[in-house]
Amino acid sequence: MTGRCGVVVAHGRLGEGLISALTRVAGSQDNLWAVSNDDLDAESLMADIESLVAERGSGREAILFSDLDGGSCCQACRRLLTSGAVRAVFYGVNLPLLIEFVFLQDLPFDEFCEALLKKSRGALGVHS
């Protein structure tokens, strides 16, 4: 078990989506999980994300990863930073992203939060 664990915060299936192939990539995770926003208000969703970080969390330093920066999954989120629940928000989470937040776990925060960055960004591209 690592010192961090990570909520995929996400519209609809994605972030059940999102682990699933990432299950496919790096193998079953025991510190990441989904929430949806379906069906919730602000102060639910929230609750439903601290009430997951609180009971499988196990004290470990909490990474949330949001689809949207601004959608109601990323200002949850945010609020939930800002209250001091979390250590970090991520927002526009990709599947790279995740494969690093796995096989990156025992960085210093600074450079692991670098080395996610690094990676997500680098991955979006075109080929035409």
Second form
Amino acid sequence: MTGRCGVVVAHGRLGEGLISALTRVAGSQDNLWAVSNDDLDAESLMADIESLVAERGSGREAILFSDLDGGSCCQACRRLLTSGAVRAVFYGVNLPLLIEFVFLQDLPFDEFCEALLKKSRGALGVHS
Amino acid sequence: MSKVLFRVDERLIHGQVVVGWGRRLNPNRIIVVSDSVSREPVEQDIYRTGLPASIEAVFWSLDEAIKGLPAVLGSNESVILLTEDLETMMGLARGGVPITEVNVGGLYASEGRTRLLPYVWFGADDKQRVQELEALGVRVVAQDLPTTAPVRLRERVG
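What would you give as the form predicted in complex with the partner chain, now that the form predicted alone is on the page?
And the full complex, kicking off with our chain again.
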């Protein structure tokens, strides 16, 4: 068991879709899950994330991945950060970011955050 | 001593190869053996896109591969070698390339093919190619990712 777990907290089916895609390229993961804000108010969303981390996280450090900074998913994540339930909230989640989570999850925290951001930012571009 | 993963995958260089196997095996080189892609620089550029700087991709025809592989196998390189089909892999084995195991990672659904596994669909001649490779002493094992269970295809084709 690794020292970290992750939850993708996103609108609609983005989270489960990203994890489905991740499974195709990096294999299935036993420490990464998805939560959608569909039909949930802020408190219920926070409760869903918190119970997932408590029930399946087995005490591991929780990292959240939300989609839009400032959106309701990210707001709920940040409230959990404030309460101390989770260690970090990434926003702008994309597949490259989750791939790096899989392979770099055991790095020391600061290095881990820096490496994930560098890779996921570097993965954006346009061919024209 | 070199380490080479011999893989049959219609998608050639793609996510499963670069991420799934690449992160596990740390190859310094990906060798694509394909007569058609070896003549298509634009296709090669597309396949090279997104490769980490630590991995070089080269595109060889079957003949070039038969000539060039002995030097690779005698080096200390870590290589993922890709072909689009079992026929090309068979060509390497027949050409004298010492292959002990072939990884079948992706032969996908299309007209006239039969499903063996979600990621392995066989055309009319593929069963025979597996039997021929096995007769040459080559184990033919399906496994799309390092984390999925390997399946010896000889046992699936009867």
